[in-house]
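Next up: just one chain, as structure tokens, the form predicted on its own.
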Amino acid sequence: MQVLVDAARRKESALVAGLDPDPGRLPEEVSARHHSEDRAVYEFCRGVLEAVVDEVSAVKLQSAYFERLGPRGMEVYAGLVRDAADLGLPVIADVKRGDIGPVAAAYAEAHLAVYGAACATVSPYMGDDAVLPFLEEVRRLEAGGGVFVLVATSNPSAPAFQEATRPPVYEVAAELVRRLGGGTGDYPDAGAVVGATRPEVGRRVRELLPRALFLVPGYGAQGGDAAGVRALLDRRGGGVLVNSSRGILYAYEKSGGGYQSAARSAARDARDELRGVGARL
């Protein structure tokens, strides 16, 4: 996780910009310049990267939005990973993969070694087999990356599954993160995805994982707020990277201005709000 931690400290920002590009919501001035969705998506996302580079510590690419565009969409995905690296922004591959060992190893190699993301999100439903290959790839690459395991997610139906048993599934997932995490950085190389929309659960996960780095979705468009983030902070007031996707990408829809200036303004406001609750690394 050290590459994320170093970037967050350098920028004094706990904010991550999520790239979830919907071709149907691209600015007209971008769409009009291209005959193919993949090229329009690339221009839009590249423009957002350039706009927010000074406000965010990292970017999170949701692979599904690029996979839906076919082979050219994955070329866009690869290009944006490279572009982000050129701008000094580590990439979190939001792939949420979870499969048996050999398959998980192939996913890990694809996104961490071939595409070059620093970190990836992983589903723990299949246990250690689904997570360890990603950690092994991170450790093999020795690039300061990490793995974020889905623990307590921000989607509305998550409690029906993650809180249905005793102990709750999210506690079992948190224990897996604690047990598998290692490395020599400031945080273990296994972190947890913990949503800002469930602060009471987040507090419990923080009790179970006092040293872990949390990737926090649900902030902004999904209803999570600064108070929800505050519940996830560690004893030093840090330990979180907070993602905002739609709130940054589509800020121009509310502002009426250019998409780059709107994205920059939205990212700056979110960064400053997170600083206000003490979120730092």
Contents of the next structure:
2 protein chains.
Amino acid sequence: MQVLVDAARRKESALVAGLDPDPGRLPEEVSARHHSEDRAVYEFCRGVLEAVVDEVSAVKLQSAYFERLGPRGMEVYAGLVRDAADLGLPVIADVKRGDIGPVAAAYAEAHLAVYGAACATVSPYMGDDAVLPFLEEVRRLEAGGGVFVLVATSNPSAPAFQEATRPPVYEVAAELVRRLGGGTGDYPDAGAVVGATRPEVGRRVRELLPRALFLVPGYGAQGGDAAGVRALLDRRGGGVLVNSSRGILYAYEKSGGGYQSAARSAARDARDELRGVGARL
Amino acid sequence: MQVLVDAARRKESALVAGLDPDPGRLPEEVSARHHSEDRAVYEFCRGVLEAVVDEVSAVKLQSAYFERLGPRGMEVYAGLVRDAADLGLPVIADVKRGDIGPVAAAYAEAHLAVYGAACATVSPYMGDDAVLPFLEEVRRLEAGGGVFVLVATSNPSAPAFQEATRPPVYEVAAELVRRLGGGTGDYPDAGAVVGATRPEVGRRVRELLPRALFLVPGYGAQGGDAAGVRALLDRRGGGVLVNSSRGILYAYEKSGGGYQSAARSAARDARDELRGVGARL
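For comparison with the form predicted on its own, please write out the form predicted in complex with a further copy of the same chain.
All chains and molecules follow, beginning with the one already shown.
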């Protein structure tokens, strides 16, 4: 996790920019220059990275949008991981993989070693077997990578699954994170994905994981807001990184003007809002 | 699901061959012919497909092993999905994706439309939002595809997570499968991944899902056996497809001789064993 923590402190930003490029929503100025979807997606994402580099601590790549473009989409994914590294932005591979043993190890190697992300998101449904191989892989990274385990997500159907039992299964996932996290960094190398949309759930997860770093999706577009983030802060007012994807990528649709200046301005606003909440690392 | 059911009936086989190609375990006769790992993996997997085509109902591709080879690995994955279709073998994309809304839709489009698998495995941790986009995608497939949701898996750490609550979360997952499955085929288009290693759990899931098709991993290599499969059968003695990966792929390591004849012979033995259990569709 240390690579994220260091970047967030250097930038004084708890904001992560999420790249979820929908080929149907590319700016005209980009799509007009390319015949192939994958090249247009690459230029757009690269442009967003350059625009927001000073405002964000890290970048989160949503692998689904690159897989959807076939093998050439994975070339784009590879290129963007490299570009982000060149810009000093640590990459979170938002892959939510959840498989076991040698399969989990193959996924971890793919995204953390072959493609070169510093962090990855992982699903806990198959238990420790799904998470440990990712932790083993990040523990090989010199800069200090990390794994974010899905704990309490922000989507509408999450409560019906994650709160259907006693104790709720998000508490079982939080306990798994607490038990498996380690390392010598400022935060354990196992963190948690916790949405900003259910503050009472967020407070409970924070109780269970007082020291962990939370990756918070659902800011802006999914209904999470500053109050939701406040519920997730640790005792020092730290411990959260907040992702915004569509709010940054598609800012140009509302503001008019170039997509890069719109993205930068949206990222700056979100970063400042998070500073207002007191979120820092 | 109908495409799997039809193939299983035609072949009189409840066996699925899993392709989990570990580049460190390729037969010498294959690796000697190739400088690049991805080409060697392709030749090996293609050779296994040709060897077992008469013995198995379908093939399951474990995406992690192709992702691990970078973008060229996804070319291999694409080629094998095409080859399987040419051989009349429906493909189950074992991707265990678990994300929501437009992201889940992008994953579903990637594996079921762009790459062209007939079925996919999905994780239920994020609830209905993670599963419905996959069902919408398979409902567009003329041949009748399907989605297998992780319910009760066969790995060692599964019980500590899936049985930690009341009710156990595998029952919540089973209920999700029951609720979301539909279609006009012989089985609902939402099925369940249920391991053969915990018969009492398997029987409970069968009680909750009397009509569903189960995809059963962990046969052979992971400790599942015929007795474990028997606990999963529906009232008519049907309702299960059983996957064997390493037991088929690496049969040559034990038997000596060519990897293709070893794979064919291992697949035939497993198919016959399943017929002995009474498993049929």
